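In the form predicted on its own, a lone chain appears below as C-alpha cells.
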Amino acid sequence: MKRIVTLQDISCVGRCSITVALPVISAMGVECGILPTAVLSTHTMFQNFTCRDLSDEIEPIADAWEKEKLSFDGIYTGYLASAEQCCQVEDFFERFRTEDGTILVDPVMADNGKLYPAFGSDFPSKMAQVCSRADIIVPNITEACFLTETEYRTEYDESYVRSLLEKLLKLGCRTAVLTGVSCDPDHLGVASLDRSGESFSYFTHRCPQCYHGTGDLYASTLMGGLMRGLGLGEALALAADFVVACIEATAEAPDARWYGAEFESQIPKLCAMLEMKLKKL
C-alpha cells in the first residue's frame, strides 16, 4: 500500500482540509498521514472559530519522522498559514522528497480574483517558492494569476489558460493544473500542461451551487488516484466527476450548504469510479 503525507489544517468541524484529505485518501485505498499547519475549531464559514498555529510543531514532528526513518510516496500539500510555514514546507521536501515520489501543492489563498483575508500582498511570492519545488501543483484560477503576476479575467478563452499554464510551468513544477476553469457558460473543469508540451482537459457540466472545501476534495482525489497507478488524465477526470457527484448530494439538504460539500455519502461511488479505472489500465 503506498503512503502519503498531507500538510494542511485541520478543522475540527466542517469539510475541508485534512477532515476531506484523511477519509477521502484512505478510502481510496492510500495510507494518508497528516502533518497538521494549523488547529482550528470549524472551518471560517462559521461565525465563531479559534484558531492555533502549529508551525512550532512541524520541526519536531519532521525530526522524529527522520529517526524512525519514514518515507513517503507521496507528500500533499494544502492550506498552509504563513510565509513562515511556506519555508518550513519547503525544507519538508528537501528532506522527505524520494526519487520516485510525486509532490502535490495545491496552494491554497485566493479565489473570485482575492487573496484570502489572512494573506499578505507578499504571500504568493512564497507561495510561488513552494510550487517551484513540486512535480504538480493544482491552482484555481485566481492563485495562478496570482502566482505568475497576471491580471485576473472573469471572462476568457483557451489561449488565456494556456498562457496561465505556461506561466506556471516557469515557476519550476513538473506539471501545472488549473481548476476551475470555463471557457462557456454551460461547462466548468480542468486544464493541465507538463514540461514535454502535452496538454490535457477534461469539463463537466456546471453546478449551479458553490460549496466550501470542493477544492480540498478535488485535490485529495487527484492525489489518491495518483499514488493507485492512474495517469494524469485519468486522475484528473476522477476528480472532477467525484467532485460534481459530492456537489449533488449537497444540493439536495440546501440548509447545509454553508458547511460543505457532502463527501461521505458518495465514498462508495468514488471507490467504485476508481475500480472501473483500474480494471482498464
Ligand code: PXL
Given for the second form:
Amino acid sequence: MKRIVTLQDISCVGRCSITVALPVISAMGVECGILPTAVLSTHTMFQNFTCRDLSDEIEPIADAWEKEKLSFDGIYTGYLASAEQCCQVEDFFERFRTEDGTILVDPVMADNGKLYPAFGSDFPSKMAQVCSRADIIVPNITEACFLTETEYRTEYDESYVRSLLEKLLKLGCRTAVLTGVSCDPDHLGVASLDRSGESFSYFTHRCPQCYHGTGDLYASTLMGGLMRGLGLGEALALAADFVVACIEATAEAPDARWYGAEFESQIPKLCAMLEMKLKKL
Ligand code: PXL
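One more: the block was the form predicted on its own; return the form predicted together with this ligand.
What follows is the whole complex; the chain from before opens it.
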C-alpha cells in the first residue's frame, strides 16, 4: 500500500483540509500520514475562529521521521498558515522527496478573485516558491492569477486558460492543473498542461451550488487516484466526478450544512468509480 503525508491545517469543524484528506485518501486505499500546519476551530469562512500556528512542530516531527527512516510515496500540501511556513514546507520537500515520489501542491490561498482573510499580499510569492518545487500543482483560477501576477477575469476563453497554464509551468512545476475552469455557462471543469506539452481537460455540467472545501476534496481525490496508479487524465476525471457527486448530495440533503460539502455519503460511490477505472488499467 502506498503511503503519503499531507501537510495542511486541522480545521476542527468545517469539512476541509485534513478532515477531508484523511477520509478520502484512506477510503481510496492509500495510507495517509498527516503533518498539521495549524489547528483552527473552524475554517476561516466562519465569522469567529481561533488559529494556533504549529510551525514550531514541523521541524521536530520531520527530524523524528528522518531518524525513524520513514519515507513517503507522495507529499500533498494544502492550506499553510503563514508565509514563513511556506519556507518550512520547501525544506520538508528537500528532506523527504524521493526519486519516484509525487509532490502535489494545492496552493490554497484565494477564491473568487480574493485572498483568504488570513493572508497578506506577501503570501502569493512565497506560495509560488512552494509550487516551483512541486510535480503537480492544482490552483483555482484566482490562485493561478495571484501566482502568476495575471489579471483575474470572470469571463474568459480557452486562450486565457492556456496562457495561465503556460505561466504556471514557468514557475517550475512539472504539471499544472487549473480547477474551476468555465469557458461557457453550462460547464465547469479542469484543464492541465505538462512540460512535455501534454494536456488534458475534463468538464461536467455546472452545478449552481457552491460549497466550501470542494477544492480540498478535488486535490485529495486526485492524489489518491495518482497513488493508486491512475494516469493523470483518469485521476482528474475521477476527482471531478466525485466533487460533482458531493455537491449534488449536499444540494439534495434536507439537513445540509452551509459550511462544507457532504462527501461522507458519496464515499462508496468514489470507491466504486475508482475500482471501475482500476479494472481498465
Ligand atoms: O478549503 C480551504 C481551506 C482550508 N483550511 C482553512 C481555510 C480554507 C478556506 O477558507 O480557511 C483554514
